[in-house]
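Single chain ahead, written as structure tokens, the form predicted on its own.
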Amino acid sequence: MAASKDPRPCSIADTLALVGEKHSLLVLREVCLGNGRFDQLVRNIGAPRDILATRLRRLVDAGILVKQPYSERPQRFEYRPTQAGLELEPVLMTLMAWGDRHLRGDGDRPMVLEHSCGQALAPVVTCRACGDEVRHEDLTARPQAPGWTVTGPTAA
């Protein structure tokens, strides 16, 4: 079958628009662990120093980061999440865990979150209306966009 020319419409796909280009999420991670300046970044990510200027750039004009002055002399910024920066910490901390499950061994987190209780992170979706931990079974998915159904788009 080919390729639709119109894809289902998805925030998904939307979100992924602006934080899926290699290095995105991890500029969100340095910032969300207070590692705004550009050096920084460039160290704790080993990005190339382009790329990583384009990436925050994209991410300022989504309106994911702000950058803010630090130095008059030189002129120097850092950059800071803003509400829609800290609102994909939750992404962030799911792919941790992911990664901490799927990818390694036992034992070899390279990074830990301790919640204010004092206990290890271990993150989990709950539904806000009842409480419940989200499973898969759980769910019914009712797409909204018009043409479209859960197996794709409605005959023409």
The other form holds:
2 protein chains.
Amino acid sequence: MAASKDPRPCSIADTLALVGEKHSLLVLREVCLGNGRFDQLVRNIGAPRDILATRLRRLVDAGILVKQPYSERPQRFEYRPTQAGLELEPVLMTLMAWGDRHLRGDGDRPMVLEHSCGQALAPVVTCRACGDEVRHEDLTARPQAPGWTVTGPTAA
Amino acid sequence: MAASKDPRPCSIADTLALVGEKHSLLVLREVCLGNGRFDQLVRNIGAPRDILATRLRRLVDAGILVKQPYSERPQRFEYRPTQAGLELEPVLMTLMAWGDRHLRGDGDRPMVLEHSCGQALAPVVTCRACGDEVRHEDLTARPQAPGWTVTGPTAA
DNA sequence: TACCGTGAGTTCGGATTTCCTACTCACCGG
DNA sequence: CCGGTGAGTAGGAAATCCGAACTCACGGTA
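Switching from the form predicted on its own: structure of the form predicted together with the DNA?
What follows is the whole complex; the chain from before opens it.
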């Protein structure tokens, strides 16, 4: 059997089709950090300039970034996150937390996010409805399209 | 200036180096859903078999998945998430929530995750220390390595 | 026994992407 | 006039990805 031509319909896949290409999420990281200029992005991300240009176009088209002039004469631009872009920050936070936890010995975190409460941020995903921390065992997947089953009873 | 050879040290980048290749997070999605067999993965993800084989090896090496036999004679395997793999689920949840919100008109969500509280899951990222929902403006980035500044005052 | 089907991959050549280096173009400051 | 900066584009080599076909071990069935 070949790779199916119509895989499971899924918002994860759709989102990754927009921001899952190499470097895209790092662009978003820098832009959220306030480093939105082209050469800053090149330096801080380490991506070739041409891919960066391609990624930026795509992210702007998708409404995740906007390209704003910060100086006329000479024309200079800066990329900034839109509201939709900012709403992707939780993805970055959870990725960073995972990397800090699993890829590094403690004490060598390359960056700490400080929350307004004064503590270093440890992000926790909770349920909007009940407020509890979400754990794998507490989830049941309900595919809405026919034919797309899920095998595990405690599926997520 | 060329693409810098030493970009910003960052756990987001490190994590993406492991799970950011094409299809990797979809593998994790299926495995978390309980669909851990090779041909299920091929069908549900829509990736070529050889790439899937490569991704699976990499994810197993990284300790995100384990390859477990579910039948001797004939030998048959199933991939399952490790604890570390399960800890990546928040990334999937936030990606899915974003896609549902921004890429689809309401009412056509391809999958709903039901939380044990009985409601459809709407994931919210909160601060472990104070419990509040984390918002962009409440974060301050503190790079730990020298030279890696952040320009915005309200950087995240 | 012969044959077909399934699970779990591997192999192959070709199509895409990415990468790297260099180049452009517009402007500014001295 | 000269060098530097910001924001890219151009071109070819290198790495990845893709689709289809092939393997191999087994199990069922007729």
